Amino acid sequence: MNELRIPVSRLTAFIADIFTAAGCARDEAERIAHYLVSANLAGHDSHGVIRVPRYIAWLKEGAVKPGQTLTIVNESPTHALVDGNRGFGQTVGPLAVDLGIEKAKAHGLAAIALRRAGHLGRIGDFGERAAAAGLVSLHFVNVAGGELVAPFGGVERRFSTNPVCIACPRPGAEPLVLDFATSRVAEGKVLVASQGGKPVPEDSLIGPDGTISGDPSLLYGPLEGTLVRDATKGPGALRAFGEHKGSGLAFMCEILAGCLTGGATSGPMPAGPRHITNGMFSIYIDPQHFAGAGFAAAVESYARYVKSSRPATPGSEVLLPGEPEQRRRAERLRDGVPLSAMTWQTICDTAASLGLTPPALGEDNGERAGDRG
């Protein structure tokens, strides 16, 4: 196969010099490669370091910024409206997060407004950090100015993926983390398949005549030649997830983190720079105002009863929201992240370009996959 396996301690200290090299300070920076390698181990790779060459242009264009914080709109006690100014979504997100954990936890709950950030990568952190907090979390998400999707019925993009997340704590144990995109699969998942990764669903894509697709091309445009994406090049569309369901709920992202949060949706763009930006509508619940010391119990109580469901396969077993992260993160800890040669590639020459020189990837700490007996 012709995939690398990347230690995690290096591929993140290799993902941090490159965003110090940038421009980052190295705080931010180390941030950065903290949770586009989180997104990795939990298996999410279409959340990241495939991104690295995407947000070091967007850095060089100005679409992202480093450096910033939230800026507040306005804030009751239990919510708050706040601007993240087009900050790297892994600086303005978390403190996004931070304050509905605080209000939450001073009143019971709290909703958090987020408009214009930069690109917030996998949501399901976010999720993990209020469970962290003994929280209950929802987190709605769009894309402004990001159309990929198809609305059900239609061919012509109009949502973005727009993921969805409600997160859950299990004191003693991982959290439930329910974290997923509204289209069939997220945009990044193509851009892995495009690069040489694990191919998508055949019905993942639509083209401009209505043909059902797995061809990354028709989100990018021709590939052959090309190492570096561009999602408005292509002529078709993906497809929102379980027909008008997902496309349902896409349309609802849209409104509560496009609309509701001052922000925009993910198109019509008004005249001007185009500059792709999330926002998030957040809900934060401490489960001691509500169902008290009795929550615990009963969530534990309810997973165990599902997870004794018959699996339908002989050997395998019912896996809870969170338990395939939790495994993989495991496994990735131990083994490495594996990438794509093409993938690797291309987060090397952003690095050559930035004048640094990527690791050697020798037999102790990178090798092809397949090789390893």
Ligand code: NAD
The other form holds:
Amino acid sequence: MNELRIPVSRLTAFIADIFTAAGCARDEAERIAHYLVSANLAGHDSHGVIRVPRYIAWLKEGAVKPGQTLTIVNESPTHALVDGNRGFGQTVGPLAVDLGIEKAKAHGLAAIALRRAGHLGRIGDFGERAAAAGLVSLHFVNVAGGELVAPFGGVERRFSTNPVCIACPRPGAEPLVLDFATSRVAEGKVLVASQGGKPVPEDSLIGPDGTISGDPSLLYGPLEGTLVRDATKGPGALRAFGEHKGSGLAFMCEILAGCLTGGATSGPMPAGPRHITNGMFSIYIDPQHFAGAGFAAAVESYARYVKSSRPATPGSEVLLPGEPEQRRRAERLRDGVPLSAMTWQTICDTAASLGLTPPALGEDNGERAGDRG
Ligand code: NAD
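Would you generate the structure of this protein in the form predicted in complex with ligand NAD, following the form predicted alone above?
The next block holds the full complex; its first chain is the one shown before.
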């Protein structure tokens, strides 16, 4: 498989240039680039720069709007219902998190219901933001306008990939961050696989006849002849993780992030371009108002105990939520972000459509690029 390694600073600058050329203010373009590259650094390529062509298409179509802020629909000292006005998730998402942080710091607990946000990307970034402020946080997300996942026992799509994130600060150490899609794999991972990246597990998708498979064409339809993937075109569906339990969690994400926010639940996707928004119901908790000073020590002690479990495979280790991402981040900050040649091509094509010249890659300018099997 042909894979490129792109240094983080060069990739981030190139992505920011693309969003600037597409009409975003420079600070917003840099923020979008920061969060997309952050997802790649965490190892979640599905929510990284692979999304650029789609984000630019949505921007051109008016499905996502630059320069937006939150509208506060309803508020008390411990809660807020906010509307993201179809602004970039990378802009309205952090604003909603900061509102939750401010309220929880003042009152111990806060719930923020965000509706109509542009794609929020990797939710773990928001858990990490709250943890950096010393807060525990829980985030339940749905995707209005996107229907990709079959419920347990069904073959027809009824949910989206509805991620859940729970994050916990650890003073002096990286936070604990549990952050996953409730589908067997995130849709973006099927996108990565469809573009020559890592294949998805063989039990990730289900066909209309109930056949279980790892074939991305069940989601996108025929893959040949185009790099553009449209999830309305496939005859099948993603599967929920964890059988009835993951399916139930995905259902409850729709209730919390779709119904409680007053936004929209997942439903049949209209023909034509897929214009999704995210809903996110978040709870922020200041440990100082609960276990208090003993909380951090209790977390450390228990985390050590969990990690001390004898590895199932000799030579391996038990990892805590967030540890795989921390390790991947350290490796990619050092070696660059790996992208399939096909994914890089789609980003360069998007840049070219906006009149930009992609940065040159090659040994001569310090890049490592080549065949990595
Ligand atoms: P995943 O299956 O890789 O699971 C990631 C979680 O599992 C992390 O908390 C990680 O620390 C933990 N983990 C992974 N390997 C582990 C191990 N060996 N031991 C212990 N813990 C381990 O993630 P995913 O389901 O593919 O989701 C990818 C990303 O997609 C997430 O960041 C999610 O927020 C994002 N997402 C976003 C949307 C959206 O609409 N915005 C939709 C779906 C998913």
